[in-house]
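Only one chain is included here, represented as structure tokens and corresponding to the form predicted on its own.
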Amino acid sequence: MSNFESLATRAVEATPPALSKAVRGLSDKTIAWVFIAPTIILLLAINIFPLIWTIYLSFTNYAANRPNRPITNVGLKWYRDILGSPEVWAAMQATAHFVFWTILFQTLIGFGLAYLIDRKFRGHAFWTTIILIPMMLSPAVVGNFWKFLYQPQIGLFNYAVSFFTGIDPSSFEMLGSVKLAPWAIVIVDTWMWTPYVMLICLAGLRSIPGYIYEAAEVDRASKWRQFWSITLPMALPFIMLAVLFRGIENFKMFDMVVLLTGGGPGSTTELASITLKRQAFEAYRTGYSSAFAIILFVAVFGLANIYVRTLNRVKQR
């Protein structure tokens, strides 16, 4: 008898007869609920309760640094203040700029790399591994690494730009310029997460059956026609899925931008998540920041819901 069978036998013998009889009387559905109930309770405790508590705080004057102050209901005051705040709209504009351009570049470059790797040229496995290295790194490492590269005096980025354009490497500063800083964080995020988009697009390309291309070749369809009529339409759901994932993640972007620019210069790269953090943990406007968090949640949830419906329609075509 194996150790497992011996342990099971001892467990059965140690089970009280009343409990054993009760368990034998349970249906399969009830037993399934017994096993998944702890997970559901944990998820409710981690996700649902904080959301409900945040909604409650968004209607109060509660401040984390003054816990003994009487809590009063302020109604929709924080929501009106946020929607009418120029600073908040500036942060949302910076976030929209960051999300749009990072998704655009990552989708184009990621799909292009996936299309090349799908050709299975010699050494494609090695180059695939090399391309995946950025997404394996921590955002903290990436932020510090690129902050060093962006240094105008010793950073390699300025010298690379100078090599191709002839511009003096010390004549511009990516992180200190109001015009260049938004593009600096776009470049870093694109460098880091394009491999992620590439993997999803590659999975889509590998899922296309080979016989479809064989039939197209029999019909004498050109490579260009095969790409537009077969490759792109059948890989489109995967591309849209990658856009959804990266859009949600970039809307919440915080750590990498804080390490690179801290939201500066001024508030040029202050994304919505950075504004939320400053209101919550620097100004200690807990009620205000809770309302801001709910607004961001509703915006992301609403846009994602519309996008998922569009994605489902594309998949059903």
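Between two forms, the rigid core is the largest collection of C-alphas that superpose within 1.5 Å. Residue numbers count along the first chain shown, from 1. Everything quoted here is computed from the prediction, not taken from an experiment. What changes on going to the form predicted together with its partner chain:
Comparing the forms between the two forms on their rigid core, the Cα displacement of V34 reaches 2 Å or more.
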The other form holds:
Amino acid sequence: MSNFESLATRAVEATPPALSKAVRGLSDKTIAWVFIAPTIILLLAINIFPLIWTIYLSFTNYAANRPNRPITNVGLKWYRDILGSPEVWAAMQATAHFVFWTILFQTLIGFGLAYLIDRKFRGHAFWTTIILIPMMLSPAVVGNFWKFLYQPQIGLFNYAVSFFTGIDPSSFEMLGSVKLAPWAIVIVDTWMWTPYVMLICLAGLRSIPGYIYEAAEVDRASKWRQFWSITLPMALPFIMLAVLFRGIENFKMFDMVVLLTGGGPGSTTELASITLKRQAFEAYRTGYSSAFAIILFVAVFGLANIYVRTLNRVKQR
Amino acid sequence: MAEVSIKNISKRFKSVMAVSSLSLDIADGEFVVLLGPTGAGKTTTLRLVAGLEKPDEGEITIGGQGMAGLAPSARDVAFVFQQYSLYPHLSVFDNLAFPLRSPARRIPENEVKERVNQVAELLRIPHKLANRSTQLSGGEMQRVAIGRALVRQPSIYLMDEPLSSLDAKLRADLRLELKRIQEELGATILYVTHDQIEAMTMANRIGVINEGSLIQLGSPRDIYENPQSIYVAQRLGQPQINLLPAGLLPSGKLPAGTQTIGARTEHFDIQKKPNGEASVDWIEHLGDQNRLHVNLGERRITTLIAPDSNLKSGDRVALKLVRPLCFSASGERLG
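Please give the corresponding structure for the form predicted together with its partner chain, as opposed to the form predicted on its own shown earlier.
Every component of the complex follows; first up is the chain already shown.
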């Protein structure tokens, strides 16, 4: 018994007395607010306020280069103009082409690479790092050096194509041709971001426990069947997540494409974000571009929302 | 069903000898349990039979057929893993049907349905067939995992601690069911566990494993009553066998060379005596039985007593041993 007593006494002595309210001064709730306030203020200042301001401007004739002009309410005029504008629809088509093909290629190649790397062969860590390099570069750097790679006279890309197909390297211009330019930007983006998709897919594949494959093997499932009934369904949420990230990113793609083609030739690679920038900061149609920005935002936000819901359904299976 | 024979198999993982020249024959329809602590090589033995690992030496035959070099899918075995290895995106029905739908088997769909329903009936989960496998409780998941083995009707069922991740009550229920199913089907089962109750209640024969070697093989009763070494004696019986130096307690005539005496509850004769050499330290009341902890000098002896015994903490008692188990200095059983 004395043992227990001394233990209890020691425990009591070792416990510091509770801090009195006066010492703490602030209540838990106040402290919580103090900690999150800076984030909330920053968010309000640089995210929420501009968003609301943009919504307001989208109903006015405001132009940033003529700040002294009286602001008048134009109602839904800009929205009607935008949805009826062939220029905007061309930009949307270019964007859709870019987003669709980059996602398709990146998912297929990225998942394929992840599947190969997952086999844990000798030096797989080294190869993973090598594959990840493009993703670590700045889009500005990538845009600039692919411009050189695509050079018809000195470009390595044209040379490589000619080496494998025998076509004269200066007979085609990846960035200068109306037909090829939309594919040129797809190739660069795929080159740059496939590693990212691979990384997420790899995480998905690594999350599948090995004993499930062993169980399947004992159950006489062929490698083919194991892939379709275990690997793919179990990695699917990860693949979908990668598609979501890449989809949102590429919907607002700007920097790399501006550096590569500047939207040309003509406006074949003029993505929605490039059109938006031109309207806002070259034509200074601030009201119009605000409305355009809101339309793009609602489109991405809506699509992403529907997608996330599907993703959650898949995950719950 | 078929008999399985394991001859002198060895398996080494880098510097660890997981299984060393282990031999075991399992008769058709027999339930053999490999019992041993974690890392004793039980699971490796099972995986060797399944073909999930390749033996470094020795051979395995199933139904008289050599298994060397055959992939798991080519051996007619079913494996139940310790983790619920269900296919998470499939329904319970599809999980159970998975092995039957292998293109290698080509079983018509109506027969698949029939067999899945039969097994579901056997495991008492027919109302769960439409559920997603992730919507099941632990016990149900493991039933499905066992069911996935049962639909196959293979030569041998290999089970790797299938009940260890369940709670005590479910474990007791499934233990009984598994034994019932095994007897109904006449299934040959090689079962691995570290739980002595599972081994005692289900096995036709128990093989006690230590450091990759089979130390003793026999019926549960035989292993319990006639352990050939201290190691085996310690594996069975609750509370664990008391090991005492020879001569500490009056015990009648002992075989020559006895160094250690092993005494379970049935080997003690305990009398309340005011000048007894031992004192009762503590009594644990477990309801149907009481656990008695006795201090004998420096040593502590744990045994069972009847709940109606009038002993209480602090009482002096005299201990006598009745035909205890005797072991030599090296831990071998004597006489």
